[in-house]
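A lone chain, given as structure tokens: the form predicted alone.
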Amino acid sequence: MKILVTGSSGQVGTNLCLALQQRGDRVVGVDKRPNTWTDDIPAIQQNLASDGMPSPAALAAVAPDFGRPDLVVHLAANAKVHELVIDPRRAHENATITFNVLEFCRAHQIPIIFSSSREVYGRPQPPTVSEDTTDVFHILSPYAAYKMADEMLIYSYAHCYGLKYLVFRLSNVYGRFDGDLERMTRVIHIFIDRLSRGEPITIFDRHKVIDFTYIDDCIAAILLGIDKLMAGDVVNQTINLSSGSPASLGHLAMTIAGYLGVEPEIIDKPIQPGEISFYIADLTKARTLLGFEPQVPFEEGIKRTINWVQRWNELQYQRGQK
């Protein structure tokens, strides 16, 4: 299959690309940053929001014969729930770049994979959240609004140009490619980086509740989702993404701590404005309609992510840029 990943360069694009190469799919990126992690991935570098999504030409361009793209999976997007409620233009700004994928989609005829996030439940209760439980009164956050207006968006242009998608609700994506703090700065990274320094954490409500996602789990699943898609087996379908492996802040810096074999200076803080308190997935959809069964646990995924940022800073500081 060709396969154009918009949001190549971040987390979820990076190893999602690779691994699409990895089992024989042709691939093309597109993301406004160059990549910090690999040069293995062909891409164009081009600002989704002003200047739209570059044509089959200049696709080609990139990578010959690749041209009219079998499937766009849209992952670009303006991230941090609390940076875009300080500046929601971002978020705004995140409507035109699915605005302008979506025409792209249209005009070609091609199928859509969109990374939706958690963020859309807002403060659901316990013990679980299933797709069906979202509440547009509930959004938090202007970055929840937009992914929200954004599947909204998807499901109009799948009832009137019979456009056909899959949306994965994504939950704390971590581990590889993803230790960039000058660029993206996310909880478990800004803890080991502190952490391994010595220096103290600051935890904003240590008893918010998040369901972590390894990223081998986290790409597994947009796998199945791909090939389910392409084959006609599951279409039009919101499904939630996640470990179903849950932890609360406090337990996130303890065992963060307790690897690395430190003793964590943690200074409290309330909860941030537009963030939510707590979510654990209802994974039944993703299991019956896509056989996605997680397979990294909570601390598991922690280890193996100190082990990859311990291997990467080496690396760099063998390069000398550390």
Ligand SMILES: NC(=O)c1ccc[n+]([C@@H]2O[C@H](COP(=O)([O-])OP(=O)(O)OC[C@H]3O[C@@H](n4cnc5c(N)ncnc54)[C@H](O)[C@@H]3O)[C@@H](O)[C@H]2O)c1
Second form
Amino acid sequence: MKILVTGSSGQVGTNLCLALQQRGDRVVGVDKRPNTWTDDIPAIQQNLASDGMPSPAALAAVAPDFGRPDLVVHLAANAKVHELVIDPRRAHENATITFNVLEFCRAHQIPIIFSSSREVYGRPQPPTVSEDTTDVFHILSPYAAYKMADEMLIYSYAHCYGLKYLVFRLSNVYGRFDGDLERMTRVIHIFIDRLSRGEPITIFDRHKVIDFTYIDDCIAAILLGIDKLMAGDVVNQTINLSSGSPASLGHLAMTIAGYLGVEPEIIDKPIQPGEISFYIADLTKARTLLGFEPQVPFEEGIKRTINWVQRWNELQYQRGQK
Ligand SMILES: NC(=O)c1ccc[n+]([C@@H]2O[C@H](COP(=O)([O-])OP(=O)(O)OC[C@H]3O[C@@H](n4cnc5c(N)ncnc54)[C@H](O)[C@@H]3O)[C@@H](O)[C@H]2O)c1
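Can you swap the form predicted alone for the form predicted together with the ligand?
So here's everything in the complex, that chain up top.
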């Protein structure tokens, strides 16, 4: 298959592109910045908000016989909830990106897979959250509002233009090719970084419960989605995706500290504006439609992530970049 991946320099994009290549698919990425993790992904550097999708000539320049993609996996976004509370124009930009990607898909009749977010649930309620409980009246942040808008635009394109899609609602993906903290501060990698240095960590609501998703589970579900969508077996569905192994932020801090063998110094702060305080995904749809079964529970994922961070830092040190 020939797959165009937007946001290919990001965490999910990098892992997905490499996984697709590994199983024999052809991939071209598009991202506004270079990939800092690997040189193995052929990609076009382009701002999808201001410049739209790449032309056939731009595609041909990085992959001469690629031609028309069979599928677009659309991951590009400004993806940090709190940063978009501070600067909502970046949330607005996400909708422009999605509009441009959708117009490309409409013009070339290409199906799309879109990465939405559990943030669209507004105020999710225990015990678990199923896809049909989306609550637009309690959307808590500009990021969530525009993810919802992106989804609704996709649904309208399906209705008006016959677009075929799958929407995945992701939840705190973590693991490899993440933790570029100068660009994007994500809780697991901040905790690993600070605790490794013996520095205090700040927890914005230690009781906040998150359904963390180890990167391999995330990629496995997207690969299943790609195959089901392209075979016509599962079309026009919105599906929760997580590792099904939730934890509170307090437990996260103690787990990382335990693996690192340190006593954490914790500064407690209230939850930040725009963030949700509870989410556990109902994975029934992912299981029944895709045959997805998460493989990496929280503790195992954290252990693998710490190992990966330590190996990556060591490699950078040897290369003289740290
Ligand atoms: N990782 C998570 O925990 C999580 C959770 C819910 C939803 N999502 C969604 O999944 C997608 C991928 O997330 P990620 O963790 O890989 O994020 P990421 O920030 O690591 O990657 C997103 C990529 O999009 C690129 N991008 C942003 N604006 C662009 C533009 N105008 N033109 C071209 N490229 C642009 C960025 O440079 C970045 O490389 C995002 O849409 C995000 O909102 C992620």
